[in-house]
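In structure tokens, the next block holds one chain alone, the form predicted on its own.
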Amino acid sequence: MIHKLPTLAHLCKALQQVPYLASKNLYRVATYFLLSDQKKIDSFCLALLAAKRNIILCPICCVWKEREKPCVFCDDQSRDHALICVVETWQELMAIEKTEGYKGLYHVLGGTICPLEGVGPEDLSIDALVKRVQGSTVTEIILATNQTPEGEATAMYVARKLKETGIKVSCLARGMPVGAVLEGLDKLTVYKALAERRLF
């Protein structure tokens, strides 16, 4: 049926290209955005398209930024420059910005090293970390990856490229449950693997 209304169709093909929506959400999120009033569906264009042409990726920590601004994290004297937390994704330090707990600076990956979808060490920014920290006043390494095999694979990796630097590198405490995403935590359980973290 729906081959016979071809602006739909292409809407609901546009829609599949999101990743992390549901085959099953495709005609429900196609509904809500057809019966929106037009003020709303132009209001979500535009917020949309400003944030594609002004929010970029600080070239120090690759953590999302307003173009024409300094980054929230680096730019921050009050910070602890001298550590530094490495995380998958932005939702994940979200995730830890929620403890209130960790008031160091990040470093975002932008997501694991899985051959099987054909994602290397080299398409990470694993080297413009090992980059920022030499001859740097880092002088400790949290890594924060989820405890998937993923995650504990890329973290392995990014201790190993960090061994030559002789920055202490921890990782977090073994009190989250294996498998566990951090985006899907509560605030306590990420504060005190945070606050628990040990030698990796």
Given for the second form:
Number of protein chains: 2
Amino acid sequence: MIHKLPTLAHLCKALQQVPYLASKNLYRVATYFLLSDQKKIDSFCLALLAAKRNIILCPICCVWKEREKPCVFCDDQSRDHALICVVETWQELMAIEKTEGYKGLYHVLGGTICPLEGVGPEDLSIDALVKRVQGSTVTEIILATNQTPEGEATAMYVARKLKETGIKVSCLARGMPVGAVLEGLDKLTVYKALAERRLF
Amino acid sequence: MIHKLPTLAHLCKALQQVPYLASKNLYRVATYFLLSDQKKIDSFCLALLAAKRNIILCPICCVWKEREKPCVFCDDQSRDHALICVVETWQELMAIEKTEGYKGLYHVLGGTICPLEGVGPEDLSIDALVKRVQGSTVTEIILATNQTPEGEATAMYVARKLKETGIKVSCLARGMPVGAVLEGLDKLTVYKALAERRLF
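Moving on from the form predicted on its own, please list the structure of the form predicted in complex with a further copy of the same chain.
Whole complex next, starting from this chain.
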């Protein structure tokens, strides 16, 4: 039926390209927009276009920044400029910021090395990271990639690249999540928690 | 950190209003848009605005239609105009159309009666349905609401409203889904399948 409504089909096609809009919800999202009033649609489009126009990547740490403003991290003198936390994407950065327990700088890789999807090291900001820390006052680099095969492989690659700089490279602790019960955890997590145990 | 990037915060706020975008995926969708090229953003906004401008509800069956074109269902003479299938929303209509097993007309209620959410019968197109079938050539009305408490209550209300028209009112069969094993079904479904059993 949808092919007989070309305008609607076009909207669905545009929505379909947005990730995390499952096809099951596609029609619901389309319905939401069709039932919204014109003002809401206009302001949605304006917000989208404004963000596209004014939000750019910081040339140093690759975090989103307002075009006309200094970077929230790189230009913040209250943060510890000797510490860099390397994350895959902006989303992971937000997760770390939420803890309010980290006051250093960041470096966003832009993803993980994933040959199957055609993403090589040259597609990420790894060389930029090496260049950034070479001869700088940075004393420690924390690799905070995800605990996925791709995340770990990327961390390994980045660590190797950073070796020549002589800077201390660390990574996030692995083990039991807070609130976890041993019985409910997968065996690999239990194994890692055991192998990487710490003094009480 | 997000409050320091007002343009980005504004985009996130606009996205947040779209249903079925869990807050977990919000940043990913924002990232998708920021990483898309300008042309893609423009065409997304154009598709949205065009749909908003050109797609309206058919005044008869309340299904979406192109403003300048006849209704895909009401004006299709190859369909059975004596049969009306009543559905909650457009999404349910699409599910029925996918079966390619129904050739009658539709009537979209626009939701279910849900006092807790402030949706009463007057907010749905129930009166329009009664008016539509009164004195018409319609011989059967199929109530195809969802098997939820709200869906069933709405079907009951619509059925009562239709009683005075004297037209036959039916509803979808209840029972075991195709491919189901008895052991895996909830007891209410098994009970209904048993109670509403048919001759083999």
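In this text, all values refer to a predicted model and were calculated from it rather than measured experimentally. Note that the rigid core is defined as the largest set of C-alphas that superpose within 1.5 Å between two forms. Residue numbers count along the first chain shown, from 1.
With a cut-off of 2 Å and the rigid core superposed, L185 has a Cα displacement that reaches or exceeds the cut-off between these two forms.
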